[in-house]
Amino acid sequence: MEIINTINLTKDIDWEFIDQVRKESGQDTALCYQCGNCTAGCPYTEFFDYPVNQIMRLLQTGQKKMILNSRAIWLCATCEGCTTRCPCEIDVAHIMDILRIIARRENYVSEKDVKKFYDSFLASMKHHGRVFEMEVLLGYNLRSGHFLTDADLGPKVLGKGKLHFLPTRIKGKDQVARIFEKFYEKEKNRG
């Protein structure tokens, strides 16, 4: 006999969620009449677990749990073909990312190596004021224990002058670093 999982609604909603990522995302999902736009546009959706169009289901239900553990927020790619679908015009993508970052302020990540990747993406960013992809790469192969990850791309991409061994200097690296404080600040007020 098969176990089919079913969501009680009246015990498992989550109205404070609900409003939470819409006001933190600017977006109605009441909007959303499950067309299915998002999941056919999705190149990713065969590798979470469940389909975009499921996600916006769940969030028009509260299920934040079932949302914020969820494969789908950290593969989501943010590659906006849900958001040019969407005949409602609902910025699906933006959702997506407001899902990400309510999970990594609530401490829910079902993909680490996601996570970790995005830690030494955003370290490279506060540092220097844009990405100096060879602190990206080692940052991430180091916090994630994949040492040798790509190792074998190294050479070609630095015979071809792709990858740099030091930072390039940027104007206004000092306002990208207040962008950042002014994120901390109002993170840690928010608590």
Given for the second form:
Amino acid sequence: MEIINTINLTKDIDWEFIDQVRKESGQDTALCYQCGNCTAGCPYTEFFDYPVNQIMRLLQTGQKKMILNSRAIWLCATCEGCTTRCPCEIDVAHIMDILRIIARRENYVSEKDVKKFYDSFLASMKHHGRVFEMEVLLGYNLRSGHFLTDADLGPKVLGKGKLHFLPTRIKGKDQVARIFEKFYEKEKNRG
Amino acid sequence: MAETKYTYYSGCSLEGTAIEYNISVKLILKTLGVSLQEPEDWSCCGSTPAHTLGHVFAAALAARNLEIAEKMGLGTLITPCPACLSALKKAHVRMTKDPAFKKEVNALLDKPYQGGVTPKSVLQIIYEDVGLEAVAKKVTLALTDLKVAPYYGCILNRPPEIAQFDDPENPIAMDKIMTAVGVEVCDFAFKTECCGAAFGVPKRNMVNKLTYKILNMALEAGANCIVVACPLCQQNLDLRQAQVNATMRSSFNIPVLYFSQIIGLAYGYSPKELGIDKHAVNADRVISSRIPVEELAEKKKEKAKKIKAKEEEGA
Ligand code: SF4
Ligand code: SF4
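Now that you have shown the form predicted on its own, what about the form predicted in complex with the partner chain?
Complete assembly follows, chain above in first position.
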């Protein structure tokens, strides 16, 4: 007999989590009737641990830990396919986004490299006001310990006048940095 | 044409790895009589990484630019980059629809954004405001060898509530523009599939697998070139094509050009002026045969005459 992985969805229902996602996303997650349209069109299904419709089901049944530990929420590219195709007009991509935000806030990071890349990008933006691609890549390589990521691409872009070695620093970079600081301040007060 | 002057937000990629997109867009818009004004001291739109932190935060990074654009008073802001467009437009739409959200966003900004800017893609204003007829009028050279697969990528037309342009499942704006400049367009089933987006660096294998499918489908469609409107798509398909070949044991060698570069070629600009030499995959073999449109028309006439003569002979 084939063994099928089953999840007991009536166990550990986290009602507070269900409510939190509903509030933060502004979406009625109860509307999902598991048609699977979102998953059928999701380019990342083969890489997800739980396909996006399963994330929706886990959400309806308040399986907070399983969701926040999932790789799916970090591998979702916000391609908006699911949102465009959901017959119930649920903004599924927005829900995935909210789940990732909550995961970040509560320190559940199943895909560390993805987060490190984002962090490297944000650091460059905060620093200069604009993103400096070279710094993002080098910053990522340092953060992740994958020192040679994309080293093979170097010869393809260097010499073509594409990668600058100095960032563009905008005059209003302090204004941009203030957006970061005010945001962090607000998050701290969230309690 | 309704408007001829727009606020132009290029975005960070177009200052670096996608500099040729910037150059070619500016050249063709100038030819089409569209003038651009860049917002002074613009900053990064926030892109994908910002909305992993929070939506108010992401919107604030975008809205700082919208506020600068608002003061310029031109109404419409155009950007070539779909990721910038998505960030700017999401911020704009949510802020104008939801006063509480707007208040929260503006609380993070030094100067508040009131909602007076309409963000659009460069593609959209070429299609809607300039119009296909005007686009066709400027053509001087025929690109006789080129067969393109139009690849729109994931977020240019999605979700429809934000994009408010073209069709989310089967967009046609780029197809029609290519046809207008005399380029043969293939039926391409993967117009809106995702190329792997910003995962190129941290999840390279995943991206290579996704782009493999797109490159493969383009060849199956009979294309010898992929035409794109997004710097990330361009990078994943072109710059990473050799990686795809290494990971997937394939042997792709298909050039990936921006739609603006192809328009520019039809307008008589040299590949160098359009930055085509900056791509990883060489495009020479599909773009080198360019002949004046008059010559092509003459050739076609001759051919038709010959066919007619043959038919008459046979009859
Ligand atoms: S498409 Fe919508 S209704 Fe269908 S499974 Fe996905 S979220 Fe649920
Ligand atoms: S937005 Fe995310 S979950 Fe939805 S289809 Fe795209 S990758 Fe899949």
